[in-house]
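A lone chain, given as structure tokens: the form predicted on its own.
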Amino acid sequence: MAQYEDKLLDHAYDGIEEYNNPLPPWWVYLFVITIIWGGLYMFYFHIADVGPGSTDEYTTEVRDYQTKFASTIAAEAGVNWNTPNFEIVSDKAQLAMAKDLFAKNCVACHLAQGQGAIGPNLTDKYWIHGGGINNIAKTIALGVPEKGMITWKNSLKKTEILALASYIISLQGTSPPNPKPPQGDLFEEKK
């Protein structure tokens, strides 16, 4: 037990008395150090303004990480994808891993076979946005917020990108199972 002689103190409600029993030390300093610390850091980061905020860190970490990547991102910015003159990849290995961007990124709106669900169905001739590759990969780069597709330019490289609308291609023709029905125009390719 305590080492302080309980003693009731010399009020009562309802019936009820009550025990004077302090807190232990250990809690009132740990509380008084806790006040004095927040108070501490208070000056230090809010009013001497001394320590960096959240916005100079914020901004200390977009420069680093611009200056990390500077060289990707200078690449990436140099693609035109309003008006793209793209080629269909060909590359097995290539188009393997873009089977797997596909399964990762694709498969939750559009299906494991690209039959389609909340996106539309990518095995059929039908395309909302334009087919072929430029299509395709522009649609995949910028995305199309207003219905709900990300923007993939900011994730994806480049050729990333054109190995994953190149195998979208690949998926023209098949027969899934449960497609969706088709979307948008009939797109032919011109020769």
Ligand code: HEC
Second form
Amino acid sequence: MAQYEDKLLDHAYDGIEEYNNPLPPWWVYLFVITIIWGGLYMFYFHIADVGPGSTDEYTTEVRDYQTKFASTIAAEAGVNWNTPNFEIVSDKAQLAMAKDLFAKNCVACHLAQGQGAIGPNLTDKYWIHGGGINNIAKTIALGVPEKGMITWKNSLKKTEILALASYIISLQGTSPPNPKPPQGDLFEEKK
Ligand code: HEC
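What would the structure be for the form predicted together with the ligand, rather than the form predicted on its own?
Okay, now the whole complex, with that chain kicking things off.
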């Protein structure tokens, strides 16, 4: 490796002499390549603006998401909770899912068997906001924020709300222990 042999350069500053110690070629090439790479990068992403920046990538991802879930988003947005025309869900798997959702989200105020605490008893025939699938689904979806009942339509899907309302209807007449006294009016489903 002749090029790495110690070779004194033919100059001296105040008696200090210097060996010729060139950097290894691979290092020099790498260094030059990074400079070229940096220049190309800057040109591609910032000067010519050809490559997508992080903002562009974000916008693209959001757009892809919206395209992919367009029908779901439209269906959810199009739910009319005010004049609904829903059917009670009787599918066992859906009701089991609703039971889980109820345990996770609702028992804090309505208690484990729906007998009521902060929120009203959901097992009797008396309803503040009306019984039956349509009224119950509407109350769950829109909530009664001023009374402490959460608006669930922002965190639960339509199918989940309908399953929950159907699950609550299935609790009718279960007479759990220590029920909260009835509130609201007697509700009878119009046939
Ligand atoms: C933070 C406490 C709280 C939580 C959690 C809560 N609720 Fe309520 N809920 C209430 C209160 C308070 C009311 C009574 C509102 C009123 O007085 O108008 C109520 C009312 C209701 C009613 C109407 C009862 C009627 O008599 O008309 C239904 C149905 C209901 N909740 C279902 C649910 C479901 C389902 C969940 C879970 C997804 C849930 N609630 C979670 C507090 C809560």
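Numbering follows the first chain given and starts at 1. Nothing here was measured: the structure is a model prediction, and the numbers come from that model. So that the term is clear: the rigid core is the largest set of C-alpha atoms that superpose within 1.5 Å between two forms.
After superposition on the rigid core, the Cα atom of residue 173 is displaced by less than 2 Å between the two forms. Positional change of residue 147 between the two forms stays under 2 Å at the C-alpha, relative to the superposed core. Residue displacement note: residue 126 has its CA displaced by under 2 Å between the two forms (rigid core superposed).
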